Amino acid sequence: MIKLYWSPRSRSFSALWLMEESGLPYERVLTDISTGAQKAPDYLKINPMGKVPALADGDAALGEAAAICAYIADRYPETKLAPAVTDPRRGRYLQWLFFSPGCIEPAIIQIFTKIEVPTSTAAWGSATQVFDVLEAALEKGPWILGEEFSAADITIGSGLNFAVRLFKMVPTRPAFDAYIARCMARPAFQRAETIAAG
């Protein structure tokens, strides 16, 4: 079976969702971080930098939220949380699918320590340009894709539901709040609030 190793309150929200969409079963592995439980030796064969959420999958071991979402929409097709891979939407699908890690939470660090960046040299451009672009790609909707959920809109949703809404780190936008409602709608959103509210 699937054992999702995650701790309430923390980044693991990602990764739950992810589970709960995806309708397969699984077991929560609860992993304290307030006691360094993710340090321990046997953890750490799991995900060797000691973060939650890491995955276990029979012989496959992963741990970054975004890598489990890849992994877990490619790896049960069924779900049909990602376009196939001769999807023309694929390419798209995988640059949203790490817009959260790769541009999101480098611009919420920017904007918490107002650390200046030039925008030459920042992989992520800058924090205006990040909430810019996605801004425009979310006013399409109601999804990243269009019309069809995936994984990417949990990445994105879970990145703007941290930023915006919980945190108040990035200003509220039209665009993103009708975005966070949508998936705060979804069952599964709400099933993961719960669980990870511990």
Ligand SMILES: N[C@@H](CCC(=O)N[C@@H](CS)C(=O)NCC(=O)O)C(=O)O
Second form
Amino acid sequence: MIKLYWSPRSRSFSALWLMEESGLPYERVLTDISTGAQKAPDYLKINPMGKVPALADGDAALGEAAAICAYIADRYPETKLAPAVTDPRRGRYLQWLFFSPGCIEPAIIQIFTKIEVPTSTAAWGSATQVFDVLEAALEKGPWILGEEFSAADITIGSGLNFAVRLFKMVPTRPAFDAYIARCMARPAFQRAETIAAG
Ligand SMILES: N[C@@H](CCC(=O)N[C@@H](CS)C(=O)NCC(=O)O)C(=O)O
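Any chance you could show the form predicted together with the ligand after that form predicted alone?
Let us now look at the entire complex, which starts with that chain.
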């Protein structure tokens, strides 16, 4: 059975949300980061970064929340969490799937640390650009690809939920509020929040 290694109140939330959306049977393996469990040698074989979340599925093992989303959506197409590789929407799907770790996360860290980086050097441009681009993409909705919910909504929705709703690091915008509300209305999101609370 798929094993999801997680810790309460952490970035494990997106992987919990993913697994709850997937409908797949899975086992949650508590890896409490407050105890240092994420640095145990056996765990480092699953995620050499010593961070949560991580996933093990048969002989496959991986860390990184967005990679876990990509893996489950592709390995189990019956979950209908990704456009097929031949679908023209696949390109945008991949772009948004990795926009959270590639752009939202560094933008949040930049806001938090106030580090100045030239926009042409910073892989995420600037925090303003990241959130302007995201706002434009979410204006139409209901989901980042339009009518169909996908794993990209899990990475984007978790990033915005974290930055805008929970930690209020990013000033809210009407399109973000509406999108977060749609995410929160999903039963899988609600179950994941309950689990993630510990
Ligand atoms: N890039 C990773 C980040 C994971 C991460 O930062 N996890 C934190 C919890 S929010 C962690 O495990 N921290 C414990 C540690 O570093 O010891 C991902 O997206 O999965």
